[in-house]
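This document opens with one chain alone, in structure tokens, the form predicted on its own.
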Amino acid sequence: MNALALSETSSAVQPQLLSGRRYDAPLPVLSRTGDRERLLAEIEASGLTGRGGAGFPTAIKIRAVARDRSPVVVANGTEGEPASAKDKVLLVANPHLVIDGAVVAARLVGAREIVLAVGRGDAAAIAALERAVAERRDKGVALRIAAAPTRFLAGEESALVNWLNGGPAKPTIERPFERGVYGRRTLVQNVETLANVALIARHGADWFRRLGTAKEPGAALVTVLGAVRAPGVGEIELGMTLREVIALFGGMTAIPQAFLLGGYFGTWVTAHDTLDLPFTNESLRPLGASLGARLLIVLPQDACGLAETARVVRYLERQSAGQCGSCFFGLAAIAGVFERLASGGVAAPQAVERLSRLVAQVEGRGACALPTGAAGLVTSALRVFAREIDAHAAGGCCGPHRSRVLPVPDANDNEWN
């Protein structure tokens, strides 16, 4: 595992993220249909799933796009999740591996254009990609870099495609694998997923499966923050316990109260329930949690989980596209009630009851996953911080005056284009 501090994402850093097992072998040319089918079968046998959060099987997604005559490949490195930095670090440290994977994907689906999408504010990643593209000599494909708005939702694949087509970076009902960039079928893959595609193309499914578990094979990049000695990004083997993952980041600096797993669409879990669980979706599913954006935040005992959650929920509400009532009205109401809950006072029981009603009204609705993700975060907070709620009701917690643990941007970026 190679952990990298978040402050070290400049181009001067050269960790071997996702490449320590070498990638000097040439990429397959895939000039014949049989070659493409064999590699697709290899990717399918590897068990590789998307590393952007949804975890969809990569081979199935590629096959869905390969039916078109002139598809487009989009390498998605926008990473709108404020607490995650894995894609930024990968793009800075190893842009060629990401581009290799995009080139392989383009050859598999027959695409002649690759869009390398990155967040507009990620200057180091943009610079690394610009240098890498200038050094490439890939035949048959055109590479271009697109700097997308730095919104939480801008990286959602339909929002990203809508922006690439000249619209705002807001989710739509279009499915990119059916109608994407220029109206063509479009393969949108997370940059870490594509880096793994390049490695599987070189070394095969058996090599990839040497790490991880039978159901969730391979390695993954994770961001670990909060009460740990060396917060940052690192590469882990799927199936390691949370305790082992945290140890690779220097161990904890305080007694943990809870963990936030998966990101701001993620789930709060109590620390004692999860420390010795494998870091896999299969193990976390009974707790209502998942790997999501592969983010792990350690909340110390002296932090207020309600105040932390209130700030995140308000951030999510402000990042809403405002296209659906579940976000425009529902998230605004949830954020307001949760802020009152975090402030403390005798109204806490009524706030909990109202939050339960509001969550039920927004969950599973809207054009994107934002209301459902926010609802899940709130539900898990009400469960995990039940004692904190009682303390707030009795006036025994200073709530939002405590030190902050979760990174939330102060400014609200209103740019959608």
Second form
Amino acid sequence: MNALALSETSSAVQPQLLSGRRYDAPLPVLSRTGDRERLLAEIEASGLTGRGGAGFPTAIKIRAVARDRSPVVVANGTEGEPASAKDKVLLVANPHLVIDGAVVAARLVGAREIVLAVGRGDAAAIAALERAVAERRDKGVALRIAAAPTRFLAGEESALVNWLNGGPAKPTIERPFERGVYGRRTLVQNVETLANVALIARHGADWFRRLGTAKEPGAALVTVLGAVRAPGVGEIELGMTLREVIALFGGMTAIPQAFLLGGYFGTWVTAHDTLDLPFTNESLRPLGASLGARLLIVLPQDACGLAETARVVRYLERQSAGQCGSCFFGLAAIAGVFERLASGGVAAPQAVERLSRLVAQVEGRGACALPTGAAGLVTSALRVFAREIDAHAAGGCCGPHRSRVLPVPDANDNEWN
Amino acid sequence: MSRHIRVDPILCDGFGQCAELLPELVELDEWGYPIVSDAPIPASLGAEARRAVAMCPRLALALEERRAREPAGAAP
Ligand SMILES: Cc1cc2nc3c(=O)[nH]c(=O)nc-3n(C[C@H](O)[C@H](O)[C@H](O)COP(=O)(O)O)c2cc1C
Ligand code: SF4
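With the form predicted on its own done, generate the form predicted in complex with its partner chain in the same format.
Below, the chain from earlier opens the complete complex, with every other chain and molecule after it.
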């Protein structure tokens, strides 16, 4: 499914997440309440937030799940976002660090079962995990690998839990931290988040905070694609400017027009507004953007942002689980109008107005964040590519003749189970 | 704490009865699915709200107590 060169990695910092270093010293045992409380306080002090996209404080989630007598830990390495590769790269580079983090998390919440969830199509990560699991000697906790359907929604936590419980990988209205695997409280944590939990357990909060900003501490994995010399995955310090992040991937190969930040759920921003801003949520929020799963795609001047967005919106629409009325009807309508807008031949002001009305009707309406994510992408495209919209209306389309920048899988993995 | 109406968008099939019973808090989108107001249910509409919840053919509506500023379905 993924067309990226996964071996390409670049790092701005002494790599920890991607180092592949196997620690010899045993993990903290945490058998006493006081030990658990101390480590939880350390994780809280570190300011670690989820690396799966939503950015929720990890310590709070761990505390909520620890209320169950036998909860479950799920390491979410499914990474269904077609343009993102950071979790796949992490799992291959450093599977033991992810498992270390899952084991620490299991000890913190009192779980005896850890599920390592990966995409079925991700053979390299599955092989790395299988090798690593065979080498583990963790006491008191069972590890199992679960190969989930390779599709966008399978990584949404309630969908993943529903699939682990024998259902389709479609979202539910259950919140896994309340009712998850086997109906128990379940800690679903992105694999990069867990790798950081392991590092914090070994080195402490101050060590974690030596990188990053006060509000967004730590190192982070990024996937950088598009018009850059060496696209791939790297480890950066949060707070570097976008220009510095891009430089790490060999710099740009063309004049940039816009950046897509955060993924297909993300936001378009114009290049000249953002190139020298810090790569943090705090600095990008005023522009309506967030880092999401830390994906940055450089759209070159000669690409068509409308055509690119149209393809992605159609992709997202096809990923809908079709369970919620506003998502099923709304995303199909949005994809259709956007395609017409991108191919010229519609009255632009009417199409833009229609899109705004549709967006308002899908935002925040679904059981999951898919419609809201798609709405955000469309809204930002209308803003950032406003001039292209006028040009399309005046002179027809440019898109199909131009190169394609955003990877969209042609063949849909149609399986929900 | 305040009381709100919540719709389960997966269960909902767009019958639209709720919008008829409780137009003050529910409007329908262009496909007939309810857009439920985020505002607390005013005391004057308590009975209508309970009725709308009880009459939903798909049992997709619920009354929900929310703490101040807690959005529906938020993470823990
Ligand atoms: C449509 C959708 C797809 C998602 N896909 C992933 C994914 O592939 N991997 C992931 O870790 N989180 C994904 N998430 C976020 C998860 O629901 C969840 O927030 C996350 O795994 C929690 O881990 P964290 O707190 O460590 O980030 C997705 C969310 C949505 C709405
Ligand atoms: S919002 Fe869309 S993708 Fe999400 S659960 Fe509802 S139908 Fe499925």
